[in-house]
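In structure tokens, the next block holds one chain alone, the form predicted on its own.
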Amino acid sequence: MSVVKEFTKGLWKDIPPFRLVLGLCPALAVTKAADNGIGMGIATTFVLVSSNVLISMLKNVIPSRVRLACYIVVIATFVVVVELLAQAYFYPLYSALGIFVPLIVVNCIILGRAEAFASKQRNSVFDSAADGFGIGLGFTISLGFLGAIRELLGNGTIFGFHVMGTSYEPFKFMVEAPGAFVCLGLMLGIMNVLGRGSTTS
């Protein structure tokens, strides 16, 4: 039951970036299109799950005074794996994401889960894997949804397919940086209202 609980919390209760308010930089920068957001979410999920599992396995041998440096080395290793795989097999996506693939190393979600969850004695390797996968999946859903809204309003497309008809006038503001802030702010507001309603009922 614990594993299920750790997994599902990342899908609503602790969903980034709307609940934890972490990972805002890639959420704003790469979500001009839905596929970019999903691609970044999948890459982040791989690093998150892998680093959570390895840190949970090594937590008893990592000296506490250098734990953050060790966590960053572990995270950076998996980011290099993701970067090489993306270059080899998903080069168009890798080109679209640009500098934000190597910057997964400093994504505060990953380091935060390592410090707040995977490194704790009470949490098993399986719990840490479930935590990483749930948070990563929630992050992927968030970025995909944010990217879909921005792409739909800004270009009239979803995953590159035109869905709004030839008469639609794209709202180009939504695929620019200010549009990212506006869209994220509106979604944060909606999440807060929905969250308040679920706690009062």
The other form holds:
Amino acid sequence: MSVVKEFTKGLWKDIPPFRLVLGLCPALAVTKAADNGIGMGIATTFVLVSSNVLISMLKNVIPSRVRLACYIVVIATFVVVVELLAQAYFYPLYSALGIFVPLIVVNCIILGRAEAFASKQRNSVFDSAADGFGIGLGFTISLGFLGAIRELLGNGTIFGFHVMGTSYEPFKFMVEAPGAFVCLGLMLGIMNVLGRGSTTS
Amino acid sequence: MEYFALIISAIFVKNILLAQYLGNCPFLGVSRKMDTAIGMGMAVIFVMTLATIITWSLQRYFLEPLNLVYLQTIIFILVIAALVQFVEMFIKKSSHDLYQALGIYLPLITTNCAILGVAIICAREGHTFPQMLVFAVASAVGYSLALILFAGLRERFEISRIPKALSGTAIGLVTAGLMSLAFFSFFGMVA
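Return the structure block for the form predicted in complex with the partner chain; the form predicted on its own was the one displayed.
Now the full complex is given, and it begins with the chain already shown.
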């Protein structure tokens, strides 16, 4: 039962980056289009699940004084794996994401989950995997959603398909840097309102 | 003239924070007070310059001759982590007040993607040593400038009426968006 609970909390209660306000840089940078956002989310999920599982297995071996350095090495290893895989099989996505592929290593969500969840004695390896998968999936959904909004308003397309008709004048602001900040800020505000409703009721 | 263009470009046109989205977590975290923003800005300038010099040298004289470029991410992050540890020890000894003020955010410089981001950009662009140095310092100055300007705006939030739903990070991001729009007007200044 606890595995299901750890998995589902990432989808709504702790959904990053809205509830768990971490990992803002990729959320702002790669959400110009929905497919980029989802690609980034999947790459992050892979690293998150793998590093959570490995760190959870190694938690009794890693000395607590150098644990952060150890976590970073583990995470960086999986990031290199993702980097090479993406370069070999998903080159268009790899070049669209640019430096944000190697920068997964400094995504605070991953280090945060390693420190706050996977390294705790009471959480088993399966719990850690479920936690990583849930949070990662939540991140993928958020990024896809943000990407879809920005792509729709800024380009009139979703996943590259024109949906707004020919008379639609693209709102270029949304696909540029300022639009990213404002869009994410307003989304956080909306999530605050929705969250307040669900906690009081 | 080339370096002047590089400086203007790194500080204003391609500001790493507002145009390239790097280093947002500490940006929103430490910008509540002017003092901490200044401290963080100085720490970033120091760490970013040192980190970029070291990673650039490693890339040029170690990784590239030995065909180990695929290890770039791991090596760079380890160098940065070690460097941040050193800066933390240094600040702890030299300025206790600053250490108190920065608190938990100093270790977070390790996961400040601006540092690793600038290191990787320098390695990928193939800058020469002087170009790399100018670019790293200018980027760090641009980051600190944005951070300090933003802290100034954010201190006003204390006395202004903000819709309840937007309080905290949400209004911070919207403000950052407006600042980013302001920085956008530098676009086209440098070809």
